[in-house]
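Next up: a single chain in structure tokens, the form predicted alone.
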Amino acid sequence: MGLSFSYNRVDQETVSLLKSAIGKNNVSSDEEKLLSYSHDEVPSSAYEGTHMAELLVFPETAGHVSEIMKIASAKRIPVTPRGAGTGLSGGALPAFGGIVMSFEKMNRIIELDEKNLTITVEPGVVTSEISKMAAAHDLLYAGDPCSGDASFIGGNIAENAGGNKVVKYGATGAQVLALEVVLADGTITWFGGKRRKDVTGLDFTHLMAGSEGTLAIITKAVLKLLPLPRHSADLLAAFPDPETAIAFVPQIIKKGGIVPASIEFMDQKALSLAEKYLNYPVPAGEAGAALIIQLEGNDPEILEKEYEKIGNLSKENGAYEVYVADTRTTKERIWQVRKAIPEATSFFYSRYTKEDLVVPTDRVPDLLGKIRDICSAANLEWVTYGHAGDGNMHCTVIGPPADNWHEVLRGVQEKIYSAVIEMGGTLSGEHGIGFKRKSDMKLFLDRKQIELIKRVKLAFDPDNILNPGKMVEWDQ
């Protein structure tokens, strides 16, 4: 399905019908500011030529979306939705100009009902914010991604954001029981409702997580809550080397009988970079690798053998040293170095690639091996971690100083995606397709798949002016 799409440039007529539909105060084309909304966490050096957005618009209710959606449908310009900016696949960059939508003013929290356990929220709330509101009324919310201090729920429903728990709890898509959408033609309507059941008509809610902004723009969120448990501990084991790690993995659950919140993974370079970018020792910082077990429960009691039984397992499975965290001050200490190790990557080089891999569990050995040999074949340096439980391993290769290092780079990335393909892997966990990964799509996809997504993407917006130029490439 070969197709091209025109748009239209802002002009200032664009401009001043959107100033009278949402307020003069929630348009902008301050250069700064243009500059400032016109990219994500990927760097600009990733991409070839600029991309710049012509204006921006800052929405307080999902009527100003509306007018937005009718505006730019009639003109035909392009939108892109923008989050908080956290993404990791150029999906707010705007790949042709037009009208960057920030969320920013939509960000209330707008009722918790305790009743039928869900929070509805609009999509400019920092998802910490909501997992402080359940935790206030001793509820939990479980999406849980690592940029959770930062990132806004919508952007983390537009790309199905993993993160820590998906192991015990699932991505952030399991959490939504439903959706208030805008359309591409500025229709407002809404997808599922607080049932818990639903197959009356096709799962529109579920098919927007992930979507990435390219079907509709999310303006309220249902979600789903969980009782909050009263206790939890982590536990950091330290090993020497990454493939003793990995393998016991399997073994937590299999011989400990137990499925943790979260199961994450850190290799040695990971261990080091967060601990130079920190300035303190961090615990294990010299171990070839380590796991955070997180355990959950409300019996303190039945908790601590719990622990315990995994600690002795991970002795016995190689582990030199384990660290038990069970207050908040020391948990909060093991979390950060996780935290702290894509920052820490970004702060001390410029030239790499991040890549967002999963593959079947039991095949992550084998994936940690083969980014070893390639890029140990290539005289490069990579940095590897990420969730364990679920398969998604996040592995960045720093480019060489040479000035062909895009090119370096590149032929790493094939070498590692044909690896991820025979060992029955996928392109991206949670970070999304975006504009940084849709030519790779054909690797992944084959061309009926491929066909399927546009036709779906046309169904929803048949001139592609949400958010266009990411996903896939139209001119294949």
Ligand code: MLT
Second form
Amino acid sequence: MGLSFSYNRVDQETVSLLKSAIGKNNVSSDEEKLLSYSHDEVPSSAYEGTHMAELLVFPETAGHVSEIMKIASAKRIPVTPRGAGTGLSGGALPAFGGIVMSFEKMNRIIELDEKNLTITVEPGVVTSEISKMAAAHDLLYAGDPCSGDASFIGGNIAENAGGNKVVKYGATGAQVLALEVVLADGTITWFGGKRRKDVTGLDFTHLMAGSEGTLAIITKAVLKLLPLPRHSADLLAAFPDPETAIAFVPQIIKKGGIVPASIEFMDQKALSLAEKYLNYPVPAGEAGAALIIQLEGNDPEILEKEYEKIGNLSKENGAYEVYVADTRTTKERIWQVRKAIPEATSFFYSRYTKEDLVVPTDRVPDLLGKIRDICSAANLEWVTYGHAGDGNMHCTVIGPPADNWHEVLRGVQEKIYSAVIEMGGTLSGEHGIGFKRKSDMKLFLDRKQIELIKRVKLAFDPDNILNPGKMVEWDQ
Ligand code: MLT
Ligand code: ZN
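Take the protein just shown as the form predicted alone and give its structure as the form predicted in complex with D-malate.
Below, the chain from earlier opens the complete complex, with every other chain and molecule after it.
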């Protein structure tokens, strides 16, 4: 389905219409701001050309979003919804210019319903604020992306963000019960409700999760809450090498008889980069690889028995040291190491490709082996870390100091992708396709599936004005 779309530029009349619809303080064409709202955390060196917003809008209500969409659709101007800009796929990049819609002013927690165990929020609420509010009521919001202290919940839903607790609780989409959305033509509607079951029609609520702002704009979300586990402990198990660490992962659930909240993996390069970046000796800093295993429970004695069991099992399966963190400070020390890895990588290197691969969990050891073989053969350094419990491994391949580093990395990427496909894996588990990975979709999905994505997109947004230039290529 090869199609092309034409868009109009933002003219003075559009600016005036928008100012009178949502207030002049909610519209900006300030050059510096336009620049800073025109990218996410993908380095600009990853793309050719520049992509700049022509106008920024800061809606305060769903009514404002509706007015903006009515104007944009009448004038055929692209609209790129934007959360906190913490994305890792170029999803918030205004690929065709136009309007960038920031949700920073829609940041209210509207309701915490203790009877139905739900929390209703606007899209600009910082994710960790939701967790804090829930915890203040002895409840758990289980979405836990690594960027949770900065990212907005709207972006988490649009990307179906994963993070550290997917192994037990599922990704962001699994936490969503209902969404208020604004469609491309400005219609405001609700998908889902405060209901735990719903087969009345198609499941639009969960179609929105991971749709990257291409189908409709989220203006409210009703999220699931759970009882807050009263106690938790984090085990940091140090292994001599990545193979031994990763081979232990399936044993944790099977032989341990427990589903941990997190099972995170870090290779030696990841540990040493984090240590260099944090600038202090970190636990397991010298290990060949390490796992963080987080256990939760309500009874401290049972929890202690469980972590002793997992600790012993780790040692039987090759760990040479197991640190147990059960105080706030010791837990923070462990997670600081894990969370520092992406920042450390982008701090020490400017030429790299960051991959977000997923394979069936039993193939993670094969994936690590393939990455090692492919990168070593190309004489390149690499870092592997990530969500071993759900098969989602991040792999950052460092580019060589040569002019053709893009080409070299592309060659390595193609080899890694073929291996991932052979293992029944896929291109992205949580960072999304966005602008960055759209040209690789054809490697992972067949023509028919890509055509279906396009048909669904056009059913929601016939003029393709909502976050165009993302997820799929239209000229093919
Ligand atoms: C992580 O697991 O640390 C996040 O997905 C962020 C990243 O890899 O950059
Ligand atoms: Zn991750």
